[in-house]
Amino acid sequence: MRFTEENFQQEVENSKGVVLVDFFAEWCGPCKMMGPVIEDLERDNKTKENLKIGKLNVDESRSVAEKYKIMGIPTTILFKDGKPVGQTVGYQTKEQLQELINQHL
C-alpha cells in the first residue's frame, strides 16, 4: 500500500488494528534494500484483516515525516489503533519486522 499526506490520517491514524509504515526516499540506498522486504511482508500477511503494510515517501509527504520526527531513513513505525507502538531505524530483515508485527497483532 502507498501512504500519502492525503490518505495517512484515514489509513493509519484513524485505523483500527495494526499498520506498519516504511518511511523511505527514492534516493536512499538502504531504503531500496528495504523495498523487497516490505513487499514480501505485504504478500505474506495479505490474509490478515487487521493488518496493513505500506510505504510513505518522505520527500512527497514531508508534513507526515515531520510529525513523526523522522530523522533517518529507512524508518519503520508500527501503529496500533492509530498510535505508534514500535519503531526501527535502518535496514531490518523480514524476520525482524514480522516479529515486531506479531507482538502487536
The other form holds:
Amino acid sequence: MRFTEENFQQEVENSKGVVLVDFFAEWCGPCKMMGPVIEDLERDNKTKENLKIGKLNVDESRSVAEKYKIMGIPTTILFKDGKPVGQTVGYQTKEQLQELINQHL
Amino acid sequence: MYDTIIIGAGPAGMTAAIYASRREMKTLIVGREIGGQVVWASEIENYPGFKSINNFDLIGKMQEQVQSLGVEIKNDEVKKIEKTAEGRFAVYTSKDKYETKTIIIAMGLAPRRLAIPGETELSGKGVSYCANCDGPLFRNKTVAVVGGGNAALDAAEILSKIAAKVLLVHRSQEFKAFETVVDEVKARPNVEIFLNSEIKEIVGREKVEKIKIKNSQTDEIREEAVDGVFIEIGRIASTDLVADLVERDARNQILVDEKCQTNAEGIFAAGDVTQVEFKQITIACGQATIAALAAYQYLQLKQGKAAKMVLDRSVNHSAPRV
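Since the one above is the form predicted alone, can you give the form predicted in complex with its partner chain too?
Time for the whole complex; same chain goes first.
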C-alpha cells in the first residue's frame, strides 16, 4: 500500500500490529531496485491480518520523513503497535526484510 | 547440481550468465543487488549500442535477457563457499545451499569506508556513501564531503546546489579529480575546502552532529557542526568470502590469468573484482565472456572432450562443421 502524510497517523502510528514502511524517493537508484522487493513482500504476506507493508515517498511526505529522521534512503522502518521497533538502511533483499518482519510478528 | 554459479548480478554476472546458458550450462546467479554498481550510476554514455541509456533501463534489459534464457537470478547474499568432493563446490546463502561444478566470481566493488569512530554507528543517520541518493535529504543543511577524486568532487558539486554549506575534506594538498570539476567546486561560494586534512571522528547521538577534522601539517583538530558526511574515497574489492579459496592482491582484488581463471581449479572471476586496471562496464562484460567460455572449456576437458572449438553460437551458426 501507499503511505502518505495524510494517512500515516491512521495507518501506521495508531495501528495495532506490525507495519513495514519503505521510505523512498524517485531520484534514488537503490530505492528503485527495492520497489519490486517491497511489492513481492506485499504479495507473499497478503494473508497475514495483523501486518501491513507499503511505501512512503519522502518528497511528497516530507513531514513524516523528518519526524523519523530519515537521512539515507532507502530506509525501512518496522512499526509495532505504532512504535518503531526495527530499521534498515540501504538496499535489502526480500529474505532480509521477511526475517525482520518475522521477528516481530 | 549446477554447471556454474555466478556470484554477483551486475553487468559481469549477467554477461557470464548469457554466455554460460548459451553453452547449455545449468546456470544460477546469486547477487546481493541486481545491477551491481550500475545502480549507483545515472546515465550511461559509453555502452555500445546506446548513445545514452538510463542505468535502470540497462539493468532491466540485461535482466530480461538473462531471464529469457531461463537463468534464475537469486537476489541473495552468498555467505560461504566450500570445496566438496571431486572438485565441486557448495555455495551457501543464509538459508539455502547450492551445489556447482564451477564458480564465476563477479562481485564488483563496494564503497571504501573511512574506518573511524562514529562511521558505522551513524551510517544512514547522516553518514552516506551516495550523494545522488541521499543528497536531496540535506536541503539547506551543512554537509561534509570526504575525498579528493572525481567521485568526491562530483558529490561536492551536486551537494553545493542543495545544501547550505559544504565542507570538502581531503587528506593531501592536491585533488586527483579532473581540473574542470575542481575549478567548478572551488568557485562555489558555499564550499569550504580543508586540504591536508582528515576526519578523525564523526560525533552524534541519534544523528550526525559534528566532525573532528585534523590538519596533518599543523596537528590542529577542529570541530565543525555538520548534519551529514558523504564519504567518497573510492571503492574496494570486498572479497573476504573467498579469501581461503583464491589468490588476491594487496587490494583484495582477485588475481586471474588471461582466461579469467583464478589459481583455484574451477573458480573463475570477472569484472571490477579482479585486478583489471580499468573498472568499466564494457570490460566487465568482456571478462565475463571469457570467464564463462573458459568455465565451459574446463568442464568439457574434465569430461574428456576436446575443447578446441569454444565458440559461441552467435558467431558459429553458419560455420561449416569440420
